[in-house]
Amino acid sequence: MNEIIKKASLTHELSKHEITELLKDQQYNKELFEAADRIRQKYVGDKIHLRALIEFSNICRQNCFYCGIRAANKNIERYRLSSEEIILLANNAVKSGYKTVVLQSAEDTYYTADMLAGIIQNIKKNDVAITLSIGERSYEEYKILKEAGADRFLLRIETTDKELYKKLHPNMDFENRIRCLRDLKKLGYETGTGCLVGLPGQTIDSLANDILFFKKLDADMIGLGPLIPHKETPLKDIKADGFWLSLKVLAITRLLMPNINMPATTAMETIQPQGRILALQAGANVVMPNVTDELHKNKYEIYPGKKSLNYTKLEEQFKKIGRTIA
């Protein structure tokens, strides 16, 4: 195991077999996490990048089995923020010192590409980077958004196991998901993807394929985390025990893709005390505080029990592990 970890650290290459061996083995987790932390420090440094997350709509056309805001969930209060409300939240985030704004929503086609382009152009007046996370759109729509000033796009593949993808995403097309990611790369977006860990039917083999997919795509950002079951979804009875495996997927991904951005996701902290800090010590270098207004923040419930961030405590925690805010 130490030889595999050393190889990954030096060459940033592993075979699928070597990745599965690392994922299966529990005795060398400490060594794996420490190696990923060293590579993170070497390639992206000790500064933690903060991204201001604005969740502007929880109205979704899709029915993903793991997601609390799926279209079939009738026990949720739906909302949409107006263009003016989104721009105001972004402006407030900029005043607070953020250099990147993340505009995230459910798959809500009420927001046309032209409408979103107007929002982006307004926010870009503040000279900040904009990341979009709005799901599957056409090449033409992605092009309009890029030309309006969007810099990055996050579209998680969730799983590269085609059969599992089909089971969990009714009326969605795996190949279209891949098409979207290729279009984003072609258009020059910094392209992010990622996966859910702990899905029913997911194997170590498929997780290894996920990691190799990230590398083949040459993604710029990887967001991943454990499945946290939501009571209003078909996966409500699944046990949430994917934290440590998520951490290992994160660490291996850092070793193989040394200079990418990787968030310590809120799901990590929700499922495990100090989960965010553990992720930051296993390869992560980004944290995404939610700056959505209090009235709507709790309605964007992809999974239950989302942990919010306390700025003062966050900075103190970062200092304890030798990290500072960028």
The other form holds:
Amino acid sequence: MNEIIKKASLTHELSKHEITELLKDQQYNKELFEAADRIRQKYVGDKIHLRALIEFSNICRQNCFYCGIRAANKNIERYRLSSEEIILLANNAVKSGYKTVVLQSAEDTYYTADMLAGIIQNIKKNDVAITLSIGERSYEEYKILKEAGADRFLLRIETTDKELYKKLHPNMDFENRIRCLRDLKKLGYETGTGCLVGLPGQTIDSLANDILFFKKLDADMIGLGPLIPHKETPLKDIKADGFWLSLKVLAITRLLMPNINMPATTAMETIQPQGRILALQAGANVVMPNVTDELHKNKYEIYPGKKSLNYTKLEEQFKKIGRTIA
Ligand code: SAM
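Mind sharing the form predicted together with S-adenosylmethionine? What's above is the form predicted alone.
Okay, now the whole complex, with that chain kicking things off.
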């Protein structure tokens, strides 16, 4: 196992067999996490990048089997922020010192590309990068958003197991998701993808394929995390035990893609005490504090117990592990 970790650290290449060996192993987690931490330090440094996350709508046309804001969930108060509200939240984030704003929403087609372009142009009057995470759109729509000034886009593939993807995403098409990711790359977005870990029926083999997919896509960012069951979804009864496996997927991804940005995701902190810090010490270099207003934050309940962040505490926590805010 040490040989595989060493090879990954030096060449940033592993075969599928080697990845599955690492994922299956339980004895060398410490060595794996330490190696990923070293590679993170060597390639992207000790600074942690903060991204201000604005969750601007929880109204969704999709029905992903794991997601609490899926269209079929009737026990949820839905909301949509106006353009003015989104711009205000973004401007406040910029005033607080954030250099990137992430506009995330459910798949809500109320926001046309032109409407989003107006919001983007307005926010871009500030010196700030904009990341979008709004789901699947056409090439033309992605183009309008890019031309309006959007810099980056996050769209997780969720799983590369086509059969599993089909089961968990009714009326969605795996090939279309791939098309979206290719379009985003083609249009020059810094493109982020990622997967969920702990899906029912997900195998080690398919997680290895996920990692190889990230590399093949040449993604610029990878966001991944454990699945957390939500009581209003078909996956309500599954076990939320994907933390350590997701940390391993994160660490291996860092070894194979040394230059990318990887968040310590909120799901990791929610499912495991100190999960965010553990992720930051196993390859992650980004944290995304939620700057959505208090009234709406709790309504964006993709899973229960979503942990939010206290900025001052965050700085202290980072300091303790020898890291600073970028
Ligand atoms: N609608 C956009 C999209 O599809 O990319 C962005 C919003 S979506 C809610 C953001 C991410 O939340 C998804 O990519 C999914 O991986 C994650 N997510 C949804 N439900 C989850 C759950 N129960 N546990 C952990 N992560 C979840």
